[in-house]
Structure formats: C-alpha cells, structure tokens
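Take a look at this single chain in structure tokens; it is the form predicted alone.
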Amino acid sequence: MIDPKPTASHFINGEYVEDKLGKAIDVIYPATGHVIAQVHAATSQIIEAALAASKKAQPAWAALTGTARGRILRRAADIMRERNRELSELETFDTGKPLQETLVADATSAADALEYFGGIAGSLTGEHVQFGDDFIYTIREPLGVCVGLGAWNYPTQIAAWKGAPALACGNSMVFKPSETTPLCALKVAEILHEAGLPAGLYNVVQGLGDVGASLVTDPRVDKVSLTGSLSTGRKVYAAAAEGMRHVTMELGGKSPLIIFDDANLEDAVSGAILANFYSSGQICSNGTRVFVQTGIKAAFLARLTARVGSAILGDPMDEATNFGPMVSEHQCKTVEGFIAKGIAEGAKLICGGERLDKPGYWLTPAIFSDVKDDMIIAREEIFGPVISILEFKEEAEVLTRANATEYGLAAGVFTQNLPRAHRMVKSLEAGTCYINTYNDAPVEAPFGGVKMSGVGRENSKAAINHYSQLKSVYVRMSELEAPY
C-alpha cells in the first residue's frame, strides 16, 4: 500500500520543494480522523518561485509543435494507468472515497484527459478564409500562465482536467489543490515531469484562500480555472476580472432528476443512487432534487430504500466497501445541519442521516420524502449523502419546478418516451443533461453549467477555446486605396 506522506509540500520547476515557514496543514484520513501526513502552505517566496518558473518556461513550450506537446501528455497518461492502484490508494487516503470507486473513477479519468488532449494537441490549428483575391488566416495561440484552483472531491481528476488542455494549448500552469486534499496533485505533477514535461510548466503549491488570492491577482497570470462553491467562485471571478483574465468557473448545483411513470424502475433507482450517494454525495453535479411522478412514487421509494439499505460502510481500502465517509468533520457537521433542517421543516426522513459511533466522519445515506420546493433541503446545495424526493403529476409542471433554481449545472430525465426525453432536456436550464443515466463524465463530452453554476466548459474540444485565443491576420493582395 502506498505511503501517503508526500516527498515535500510543493512541486516547482520540475522538483519537490519544501518551505516549513509556511503554515502547517494536517492531512486527515476521513475514515479514521487520524493525521496521516502534513504539508505547509506556500509562503510568498514559494508563490513567486512557482509563478516565475511558469512564466519562464511557457514560451519555449508554446514554440513546440502540438504533436510534440501531445506526445508528452500521452506518455503521462500511460504512466498514470500503470500506477492506477497506488494513485487510487492515495486518492482514498486523501478523500476517504472507497477504493472500489477510486480504482475506476479518479486516476483513470485523469489519464483519459491527458490522453485525449495529448491526442488532439497536434490538430489545434487556425483557419484560412478566402476573401476575394485577399485572404484571412487565424492563428491559435496559448493564453500564457494559467492558475488552476482545485476542489477536494476529485483531487487527481481535477488536477488533470485543468492541466491537460492548458498544456496541450501551449500554456503553463500553477495548480493549487484544496487544503483538505493536498496529496494527489503532487503525483500528477511528478508523473508529467517523468513523462518529459519540461521543468516549470506544471507547478503545484499548497495553501488556503490567501494563497489562491495571491495567484489569481498576480499580473503574470492570464487565466484562472476554479472548481468550487458559488461563494468562492464569486470572489475568484471578481478578482480575476480586475486584470481582465480569462476564467472558467465550475461551481455548485442543485440539479433536478426527473423520473416519469414509464421509466424502468431499476434503472431509475440506479440513477438516483449515482446522482446522490456516489462519493458519499460529494459531487457538484448531483441530482439532489428527485422529482418522481405520482404513479411510480411508491414503488420507487420502496426499491430505493431497499437498495440503499444494502450499502456497505466499512474500511475504504477494502474493495467490498462501496460507501465511504464524508471528507472532513466540517463537511459532516454541515450535512447533519441540513438533515436537521429538513426534519424541522416537515420533510419525512425515511432512513439514514445518522452519525456512526466510530472514528472518522461517517454519516449514513439519508432519504427524505414529502419534500416541498420551498424547503431548505430542496433549495440549497448540501454536498452530502442526502436525497430529496418531490412528487409531480404533469410534464409542464415539473419542468417549471425543475428550473426554479439559481443553479444550472446538470439535469436528468428517466423515461422510455424518447421524444419526451429530448423535449425535456431542450427546455431544462442546465449545461449538462442526462437521459436514462446520471453523472457520466467522459472527457469527450463538454462539462459545465449555466446561471450561477459557472461559466466556460471543461473537457472535450470545447475546453480548447478556454485555454487558447485566436489572432486574425488580413492579407491584401492588391493595391491599397486611401481617401487622401
């Protein structure tokens, strides 16, 4: 089993770097509550070293062909797959997610991103536009120095989802992981360097919000990409706007999952489980408002309760375990607070929502029925294993209710009536939609939200537009006239 203790706190200019003058940050294993490692927040000297290295290394990287850049990213993907188990164990130490889950959903997703963007790097070209005898051509150029700010729920994946398109386009990156899960991004940087990435192009620094603020506001930074909460996103977006920096904001959600009477019951229950209890409910796109049509509600609740009752809460390193702890004591208490509010407002707690009497941050999956649209648990993002079941009768009704939120990250529909499914997703106000499935996130598909759930897109060819810019060149082939 991998030793979770990192070589050093930061990875800068191709090597591990330590500076113990920075604030100590304990790394706590959520399954036990024990401190398993420690890193130090970046000092001003560490931040300067990372930004200076990024600024210096980027021009030579941009001057390489896209094919040459892509070759390194693809090699990194191969290394990551070879080390999937140890990277998955580290992700489990970092987040508490069961190894059964991390083996197939974390480092594998990061490797997919590196492979995908490595594969298309050589195709990132401009275009030629004939304009009579004259012509126009465009040049796709990198932005420069990019800053990535990660969330704690998918530390390996997010480090690669931001780094892969940035590097493919010829940028450099300084990545700051969440202080709650600081370990995995260091391994991503190490693997990239081992694969041949020149020093200085992917740097990792640790820290809290003050470190992030220093990065976002530095004049050398050209792009900021954040995965986080709406409250954090507002602050980062405003700070980035001061310097007219490019931004991608992947923020929170309160997504609707709509289940019609004609849905396949087992598939619909599977979708609800994936949309609410995978990663112990700590996924931004989760469909936490589950609208169930009247005719299927009783059967749906009975089957959901039975299947959730079979979840195995145990040692996350045991591959039989399929439900893990919350990431931290703070998050656990936050979710307990929402459960208490749900009960106080009159929602019916069918099962779960109990804190286990054992070390770590264990909370059993909670199912609420009889939830009303104006209840707090139906309006605010909980980010934990809490599902809210709301009843509906008609298509038009549920569409209006589903869209009645400031968020717009994701939405899902379960029905065997495909014309209705396509009609629904066309009208749902969400950037990422699902039909008869939920939370699939292949790198080939754009991912991102609308309304308060963010701006920009991650993954797919769409991400290239957020890590590059176009220069237009007009070429005149005839004499040029002027009025005088």
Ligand code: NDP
Given for the second form:
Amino acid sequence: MIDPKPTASHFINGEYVEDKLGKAIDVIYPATGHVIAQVHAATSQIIEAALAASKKAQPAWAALTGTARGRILRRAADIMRERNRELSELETFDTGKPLQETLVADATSAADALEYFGGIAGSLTGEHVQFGDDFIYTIREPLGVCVGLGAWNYPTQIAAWKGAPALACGNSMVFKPSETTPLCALKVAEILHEAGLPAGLYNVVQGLGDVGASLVTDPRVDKVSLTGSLSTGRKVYAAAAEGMRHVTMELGGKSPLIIFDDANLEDAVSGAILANFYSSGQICSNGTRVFVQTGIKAAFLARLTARVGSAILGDPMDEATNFGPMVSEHQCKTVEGFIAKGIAEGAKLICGGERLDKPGYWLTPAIFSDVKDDMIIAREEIFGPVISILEFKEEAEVLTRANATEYGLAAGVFTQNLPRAHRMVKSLEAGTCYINTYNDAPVEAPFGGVKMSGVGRENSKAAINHYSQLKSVYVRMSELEAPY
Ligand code: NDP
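Could you drop in the structure for the form predicted together with the ligand? We only have the form predicted alone so far.
Below, the chain from earlier opens the complete complex, with every other chain and molecule after it.
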C-alpha cells in the first residue's frame, strides 16, 4: 500500500514547493475519518509563483510543434498506466471510492485524456479559405494561461481532463484541486514533468475557494475551467467575465433516466445502478430522477431492491468492495438531510439511507419510490447514493416532466424501441444522452451540459475549441482600390 503523504503541498515550476505559512488543511481518509496527510493552502506568494511560472513558460511551449508537445503527453499517459495501482490507491485515499472502481475509472481515464490529446496535438491546424483570387487563412493559437478548478469526486481525472487539452493546444495551467481531495493532482503534475514537460507549464496550488477566486481574477489568466456546483459556477463565471476570460463550466445536474415498459429489465436495473450508486452517487451526470413506466414498475423495483441489497460495503482497499463511503462528514450530513426531507414530503423509502455506526462517512444506498415531481429530492442535486423512482404512463408526458428542470447535463432512455429512443433523445434537453446504457464518459465523446449545467465541452475534438482561438488572415493578391 502506498503512503498517501505528498512530498509537499504545491507543485510549481517543475518542483514540489512547501509554504507552511498557509492555512493547514487536513486530508481525511473518508473510510475511517482519520487524518492521513496535511497540506497548506497557498499564500499570496505561492499563488504569485505559480502564475508567474505559467506566464513565463507558456510562449516557448506554444512555439514547439504540436507533435513535440503531444509526445510528452503520450509519455505521461504511459507512465500513468504503469503506475495505475499506486495512483488508484491514492485516489481511494483521497476520495474513499473503492479500489475496484479507481483501478478502472480514474488514472486510466486521465491516461486516456493525455493519450488522446497528445495524439491530436500534431494535427491542430487552422484552415485555408479561397476567396476569389484572394484567400483567407486561419491560425489556431493557444489562449495563454489557463486556470483549472476541480471538484472532489474525480480528482485525478479532472486534473487531466483540463490539463491535457490545455497543454496540447500550447497553453500553461495552474490547477487548484478541491480542498477535500488535494493529493491526486500533485501526482498528475509530477508525472507530466517526469514525462518531459518543461517547468512551469502545469502547476498545482492548494487552497479553498478564496485561492480559486484570486486565480480567476488575475490579469495574466486567459481562461478558467471549473468543475463544481452551480452556485460556484455562477460566481466564477461572473468573476471571469470581468476580464472577458474564456470559460468552461462543468456544473451540476438532476438528470432523468427513463425506463419504458419494453426495456430489458436487467439492463435497465444495471443502468439505474450505474446512474445512481457508482462512486456512492457522487457523480454530476447521475440519472437521479428515474421515471419508470407503469407496466414495468413493480418488477423494476423488486429487482433494483434485490441487486442494491447485494452491494458490498467494506474496506475500500479490498477489491471485493463495490460501495464506498461519502467523501466527507459534510457531504454525508447533506445527503442525510435530503433523505429526511424525502421522508417528510411523503416519498416511500424502500431501503437504505442509514448512517453506519462506524468511523468514516458511511451511508447505505437509498431507494425512494412514489416520488412526485415537486418534491425536493426530485428537484435538487443530492450528490449521494439516493435514487428517486417516479412513475409515468406515456411518452409525451415523461418527456415534458424529464425536461422540467433547470439543469441539462445528461439523460438516459431504456427501451427496445429504437425509433422511440431516438425521438426522445432529440427532444431531451441534455448535453449527453444515453440509450440503453448510462454514465459512460470516453474521451472521444464531448462532455458538458446545457441550461444551468454549464458552458463548453470537455473531451473530444470539441475541447480544442475551448483551449484555442482562431486568428483570421486576409490576403489580397491584386491591386487594392479605395474610394478616395
Ligand atoms: P464546489 O463548487 O464547491 O467547488 C469546486 C471547486 O471550486 C473547488 O476547488 C472549490 O474550492 C472551488 N471554489 C469554490 N468557490 C470558489 C470561488 N468563489 N472562486 C473560485 N473557486 C472556487 O464543488 P464541489 O467540490 O462540492 O463538487 C461537487 C459539485 O461539482 C456538484 O455540484 C457536481 O455536480 C459538480 N460536478 C460537476 C461535474 C461536471 O463535469 N459537470 C463533474 C463533477 C462534479 P474548495 O471546495 O476547495 O473550497
């Protein structure tokens, strides 16, 4: 087992840096509640050092060929895969997610992003437009210094999903992880530099929201990418707007998962489990409003209850465990509060929702049925292992109800009737839709929200447009006329 203690709190200009004058932040292992490490929030000197290093290093990086930049990212991907076990253990220490999950979903996903963006870095180009005898060409340029702000649920993945496209396009980055999970991003920085990334291009500073806020408004910063809640998104977007900075906002959701009578029952139950209980429900794209058609409801609930009842809660480092704790006491209390509200509003708690009488932040997976659209648990993002089952009769009805939310991150449909599935998807207001599956997020697919779930897209070729800009060059080939 690895020792989770980091070499130092921050990673700046190619090396670990400590400054104990910053506020101490305890790193708590969610499975036991024990303090396993400590980092210090960035002081103004640390923030200055990170921004100065980013600003200084970026032009030379942008001047390299894309192929040369990409080679380093791909090497970092290889190192990540070689060290998958130690990185997965660290992710488990940081978040409490079971090793069974982290071994396949975190460093591997980060490596995919580094490999993908490393692979396309050499083919990032502008275009040529013939305009009669004249022509126009466009130059794809990096934005400059990018700031990444991460949530606590996928600390390795978020650090790489932001860093890989930023670096591929020739930008530098200062990344601030969530104070709840400060460890993994440091490893991402360490590995990038081990792979040959020049100093100053990917820096990690620790801290709370105030550190993030001072990064967002610094005049040297050209772009801000946040993964976080809607309320933080509103603040960060507004602060970035002051300086007309580019933004990517990956925010929350309250996504619908719709199960028609003709769905394959076991697949639909699998989809509901993946959409609600993976990572103990702490996933932004989760399909937490599960609309089940009347004819299949009883069978669906019976199978869902039986299968959720077989979840293995235990030591997250034991690979047999498939359900871990909440990330923090705060998150556990928040989710318990939602469960109490669901009961008070008359939803039927079929099972779960109990705080386990042991150290750590353990909450059993909760199934609510008889949920009505206007209940709090059907309207607000819970970010925990709580599934709400709502009943519906007809397609048009469920479509209206599914879209009746301010969010629009994801949506899912389970049916054997493919024309109906595509018809539904066309009208569902969501950035990502799933047909007979849920919560896949391969790097090849654009990921992001509509409505209040965010702005911009991560992953895929679409992310390139959010980390680069186009300069148009008009070229006149003949004599130029003017009115006087
Ligand atoms: P928060 O919004 O609380 O925090 C996100 C990050 O922003 C943290 O690093 C936080 O610092 C920082 N921050 C907070 N306030 C400010 C500010 N004023 N200026 C700059 N930075 C600030 O989100 P959580 O960490 O609680 O994560 C859960 C949320 O993230 C959920 O709503 C979830 O839906 C969303 N999410 C979205 C995803 C997506 O891709 N769409 C994926 C994963 C999660 P600190 O917390 O350390 O104080």
